Amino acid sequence: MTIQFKDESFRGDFTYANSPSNIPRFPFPFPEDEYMYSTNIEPHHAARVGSPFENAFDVDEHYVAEMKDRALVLADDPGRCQALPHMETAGWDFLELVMVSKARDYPDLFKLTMDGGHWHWINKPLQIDDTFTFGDSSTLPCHPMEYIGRQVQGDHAILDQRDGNLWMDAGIITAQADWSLDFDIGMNFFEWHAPVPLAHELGVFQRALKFLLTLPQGQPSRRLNWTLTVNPRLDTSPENYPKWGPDKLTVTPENIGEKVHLRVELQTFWRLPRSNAILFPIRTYLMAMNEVVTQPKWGRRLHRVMRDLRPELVNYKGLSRYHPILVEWLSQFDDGAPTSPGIFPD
């Protein structure tokens, strides 16, 4: 296989981290040295031979570890994974686009053989070796969502459009930055978006659903967002939150490198061909502070976003607590030298 595939853990003993060449392809969410909220929506073509650009849904050296936690975490709580009656055509589609995309783009990996509606589907890294017919839940061990969502990195939703507005009444979600299937099924786009600060005195999600609700198909559009976690822990829910929110006592000015994570979340959109919903895969990188002062352009830029972050945005992150020690610890890789613009290393 082209890639190799690491034995880790996002949990108990947290032996996740990023080689040396899995750095400078890590998504960087700020292409200039100030941040605020902004729709940031660009077409999701590919760019960038080896970033996590390049290809429809990036499978990287996290992939099989990730996959076994998202295991983890079904068997703990399987109301992770919740669709509604009426999104059974939209798991189908999302099965089809996550096929045909990974054995297009990763040949080595993954295989799709389709005869008609029995299709044949091979996945080399997690061992899987199935045949099923296409549409009939009967022929997977389980929902077409659940079945592939257990094969892709990153978090599912599958958004319904209706009314004149986006409903979550699907999604596949184990790896969520502080929110809550179980609780946001059934909603609309404002009432789960309805928690965040400035973003809607700002009119941004009224863009953003306006832009969503004229999605075509086969232009699929992407964005970054962010967060910090501490500890490289991809569950942090509110339903575990007594298992990491302590966690956020425990950063001193000597472990902040290697406790506080930025954590990225590359979203894209895709409007699906025959249910007409969206499917919103949310998928998150996780980098310890060390690692990404490693790129001296990221160092200093990452300082100037963090030292003048808004206090309603350092409130609302939860980075209340530790957020003074990290702009203190970041300054000594801030030389005062000007940054070139765009997210990517210099």
Second form
Amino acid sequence: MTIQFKDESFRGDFTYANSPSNIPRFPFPFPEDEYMYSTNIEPHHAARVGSPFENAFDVDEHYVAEMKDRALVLADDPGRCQALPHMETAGWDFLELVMVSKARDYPDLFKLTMDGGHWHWINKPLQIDDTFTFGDSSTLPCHPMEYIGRQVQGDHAILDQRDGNLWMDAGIITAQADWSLDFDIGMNFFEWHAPVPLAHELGVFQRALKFLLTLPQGQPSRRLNWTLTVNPRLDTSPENYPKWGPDKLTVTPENIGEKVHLRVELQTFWRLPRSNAILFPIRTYLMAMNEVVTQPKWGRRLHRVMRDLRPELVNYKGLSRYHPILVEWLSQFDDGAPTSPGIFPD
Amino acid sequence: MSASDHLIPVVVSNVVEVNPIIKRFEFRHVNGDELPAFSGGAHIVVEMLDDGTKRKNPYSLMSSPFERDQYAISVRRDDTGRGGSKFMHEQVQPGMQMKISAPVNLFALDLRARKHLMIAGGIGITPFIAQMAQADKLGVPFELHYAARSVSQAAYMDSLADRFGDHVSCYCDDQGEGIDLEMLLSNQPLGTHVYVCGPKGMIERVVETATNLGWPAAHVHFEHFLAPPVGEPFDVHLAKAGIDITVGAEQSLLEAVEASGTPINCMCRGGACGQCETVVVACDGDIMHNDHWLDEEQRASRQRIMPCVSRFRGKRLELDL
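Please give the corresponding structure for the form predicted together with the partner chain, as opposed to the form predicted on its own shown earlier.
Time for the whole complex; same chain goes first.
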């Protein structure tokens, strides 16, 4: 299957949209009619052909456009890509994992030839054809993390493991939901999660950290996380708040279906072999409310989840301004019928 | 899901008698595939099928992290242990097929270090052999100080001195030599990290000396070489499974649970990683904890146990499994 890559924008005129065939493969994040934090981690097995869980690193119709948007962000603010000096080995681990996985899963799009340390990488969608020496940064145009990070959808944090904790010591983060690598770099697991309400009291982070510290090589895990974003904007960083914060004021009952987007993060966790670090990819999927409700199960369930969402979470996720309008608008898609378990559409 | 559920089929490609008590075993993938890359300090779990008993013991990888065509481990024979090392020494021959886990690292180099200072006792040398290869390739200064009972028991001393020259210092008890820890630890540049692997007493002396000299705790790393201890047999009730099991004298509680077919998480099998931590439902007797995971408060509460290394003496032990 060859993917038709879309020419679209995540800023300015916001031409981003999902093709009808792309909608059912959206990773809808609510397996039940109500939402509360849970560690909700499961093995990142290849699952369900055509879903975003089919391959190690999902490639979809938005790939080329997302990579162009990343290049724009990095040109404007190089601080979105940072690695502390001891993270270079982890950068090579990351590069190897992505190249090997993509060449295996998408042989029509990516090709990797390894002759000992001499590697040849072809990325057809981005028209890249490079040779380099694995482990020798002078043979790449930039840090290995940045090189491969510009060729894989989603943000990527790399967490160093030491002293029984994880430390955010490297990352390429250009499509974040209101957090900042520049602020968090060098912080440990509890420090960068400090702003999250309720979950600390529930012990979610202690359990999650314990799980991650013993994450084995070759057995990646995944979880879904979500928020809402006004307009299909990938870069909702605190650095750029003046550009996207005021968008919340533009939501009306008339435009809410096209303006408000469900923003889902497919987070995966990988133990890296040579650095013993953990790679934490955060792949973001955006879908307008009008697109979500084309799937009757999702429309019904989303209404119930939003209606019953705890006030702390409405506030933390930045939805307060338009939350009542959204619940009212979604109610027209809820006929009261039961929903089937799980996240996939009926 | 346990790391040891995803085993790699290997063939024993070489067995080398290093000295009267230590043998080196080399493994290749049965298909000739590359084995997973790893980091210095990592171990694998080796599955041994010993006449109806399935044993799984962890051993540090000593081959270079940059060579993926084969893995090497060294096993010290312990005739008073549970039989794993004896099985390896007596039964394992070149050409034999075995299964190993993917590498797991609970003793990684801190890559921020400006210098790595490694202190090994006896068979505790093995993780450092891989770590030295890694530090050497990364171009970070390192020093190894290696103590053994006698010249004849000091595995790899000569070859390490050949490979790494002045980076290696050796000390043999029978030559009246010993490591002057005070001197060694007080003469290191700022930014040095110290790593110790060997007998319990040695680890304690290094940690204590470093602490007294004002080393930051985050710069002191150690790995206990811990095998599940032998002891008296005991019975355990597994509440969820609704069954009673007996743990044999030379068996660990973890192995007995596995043998019963009851699911349990585990990884290091040596009391260090925390993966097999289990809730104690009822306990009338004494738990002999043996692990490095639970803190004093948790032990005193008698509500948690690490089945990989802990044993029990008393009337009734019931676990949430």
